[in-house]
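Given next, in structure tokens, is a single chain: the form predicted alone.
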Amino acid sequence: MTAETAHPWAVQGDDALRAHVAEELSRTRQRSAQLTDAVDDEDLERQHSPLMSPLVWDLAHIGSQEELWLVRDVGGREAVRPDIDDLYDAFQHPRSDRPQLPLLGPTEAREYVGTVRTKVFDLLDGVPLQGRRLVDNAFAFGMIVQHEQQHDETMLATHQLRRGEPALHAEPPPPADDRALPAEIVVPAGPFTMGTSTEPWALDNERPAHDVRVEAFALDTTPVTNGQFQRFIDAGGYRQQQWWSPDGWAFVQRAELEAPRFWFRDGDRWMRRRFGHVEPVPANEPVMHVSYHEAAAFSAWAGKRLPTEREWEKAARFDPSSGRSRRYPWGDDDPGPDHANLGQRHLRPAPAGAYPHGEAPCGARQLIGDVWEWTSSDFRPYPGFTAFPYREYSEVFFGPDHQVLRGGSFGTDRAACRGTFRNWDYPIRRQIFTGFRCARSLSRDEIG
């Protein structure tokens, strides 16, 4: 088998590990703040989507998954609020019912958190980081840094949604690199290290690291972009049956689609709703806000594909100098804000071909960031799968329902985004920051 780089925490101690949680869980919860304090308490409790939950809930729903896994089992302390489990659990009221609900009203959420959090960063100081699978290299506290982010990017996800003046603002993310850059590269055949084995915090479904082989392909340098989506609208994309499987055809039809989600016309242009703001479609932006379903009939409009999971994920961590799997695209280190647009610092997708120093060893281009890619593949579970240390993470959603997506958003922070990362959702949304590339398989005479 080939091999993958070993985690830098492996020389780490373990005061330098406890810093590290403490400075990862106060950076994520000062975005959770900036999220909920951006608007009323009136804001805070309605529901912008029956799609979304109102952004109290998910502020409540932090703290209660915080308090249950970080509080109860690491900690072992007695609860904060027991009362309140059931009002939490995702699993028990879907999102269009939330509302309905009894719930912590924004002053009440906001000291619940701040209970729970005090409490955690009591028991950080002297809880071991060994001795058990759930606390090793601090694991516990990792998935609920991811956890908590994860939910901050559903809450700007529901800002994007609500309507009224900006309530978020931020910097325009850098331009794109000047020089000319290829439409494709091509990314050899064989094999290659998939998911980890070493990476502390990776969650189930990217565990264990396995062998695979990819054939020979050719994918885009950088993702699709509104430009290159707009050929395909002015083409009848979106009223030719022949470029959609039945399920896109029929959910064309059935949501009456005629462009991404927010685009609208404004006498021969295009315009979109951006956080507040409407403004014309810029061309060179990675298109975004578009299914699954819309992905895939671009892709083969252009006579292409959605490349798989598999070729996403070689084409973004293999090294072939060294025979090794990355981190990242660029290397090992974690994301700076020269490799990738991360973590809503900029509230948009950078333009196609920016971040020259985050480009992967085969020469794609904005692999981490900027918008969720969509893949052809189904979210499966990798050979030697395990459940850990819940099934409802992972393994209640395998199977052909829900499509893999890679590489994170402008919206998605460092802490939950790696080479590794597997996010997946229904093939129908539009709401969250998905775009993706095309790729293509490669022909006798190309391979040589």
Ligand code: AVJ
Given for the second form:
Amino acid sequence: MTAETAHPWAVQGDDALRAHVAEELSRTRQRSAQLTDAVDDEDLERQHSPLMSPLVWDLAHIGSQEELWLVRDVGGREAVRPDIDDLYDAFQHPRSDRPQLPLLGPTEAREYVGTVRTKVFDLLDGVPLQGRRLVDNAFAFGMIVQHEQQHDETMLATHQLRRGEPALHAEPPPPADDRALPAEIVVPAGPFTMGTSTEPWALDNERPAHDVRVEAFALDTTPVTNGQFQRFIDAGGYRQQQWWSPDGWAFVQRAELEAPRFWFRDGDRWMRRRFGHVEPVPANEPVMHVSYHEAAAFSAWAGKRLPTEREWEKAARFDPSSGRSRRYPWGDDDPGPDHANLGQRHLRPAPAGAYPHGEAPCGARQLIGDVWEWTSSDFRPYPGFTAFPYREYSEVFFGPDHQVLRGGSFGTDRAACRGTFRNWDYPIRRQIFTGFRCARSLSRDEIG
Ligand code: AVJ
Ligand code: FE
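Structure of the form predicted together with this ligand (previous: the form predicted alone):
Next comes the full complex, this chain leading.
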């Protein structure tokens, strides 16, 4: 029998649910507007990296998905722009080709997303939120909020790739707690409930809840820092084949890697470019912009390994006092500013050891927010998985090509992140806000 904490939807009653949807849609649109208003039209249409779409593509794609699911499907309304469905179908055109398409310009794209949103607010008043799986608990609206937030994080990654003066601004994150933390914590062996069958806006790949057994393991209390990663660089780790998998070694040779992306040397110190600022690499901040291969090589060099996805989720959700899995490391409350660094509130990860109120029962910190964390697991369906509402969200990505990322980054919104949330990417990707922490299997003596 699976054991999730009972977490009734904080929003109770039909009117409150509609109000919550409206609030989440508006809050999210403000972020999309901020990301796209921060630069001029030319910048919006330019491709800042072949890895990314022009920002103006992301903006109209956000509107296109909202039109497809909310205006047409949920609302049963007439199509707004059926002529542009193909342009904004991510499966029709690879990111690198998107600048060549006859895309909507910045003014047209803004008008389009505004028109769609007006129709959505209009239909939100009257549409039934029950009786059909797509609308139960306003799921389709939650899916569209998350979709827009995911593209906002993608646009934030485009901002990081963009050259030029800083265009975005935010307060610095909170400092590390001054109490000394142990380097690693231990999670005892035993079963726990992974995934969810109760979280209303959880996406298909997080479902259903199922019990898995996890052997005892040790996990780093915090993500690996820049200072720790620099010791690997200084020790020659990028040039020593013994730490790398065959694929990792081939990649590091071919791409001639010698440090995380956006780092460069200035005399004998490491500098980095961060949203247009050039600054010394801060030693106590979680490392980011490393590929899975670099994370795995560091772990091997440190005598450790990356956690499996199961281990990561058990550390983040399992509450030994109740035997249940919770929504977040701190419990079942929605993330607040004291729990985790999310939502682009800050434009960088907080130092390792920050967010004492976000600590998990096992003692691990910063599992949610700051940096995505590579796991050693590839992206697979849970037992009992069914694609919903479309195969192209998760199912077509299952298999050995994608590695699972957990926990969200400073650029992930709270609506698009929870203890069960699964992200994935190719193991060579470095432009995303991704770091890692190490794990270790325990020897028989340590288990006692
Ligand atoms: C879940 C972040 C891998 O951005 O590629 C966006 C989410 N799916 N539009 C991505 C997504 C369709 C997806 N990730
Ligand atoms: Fe999308």
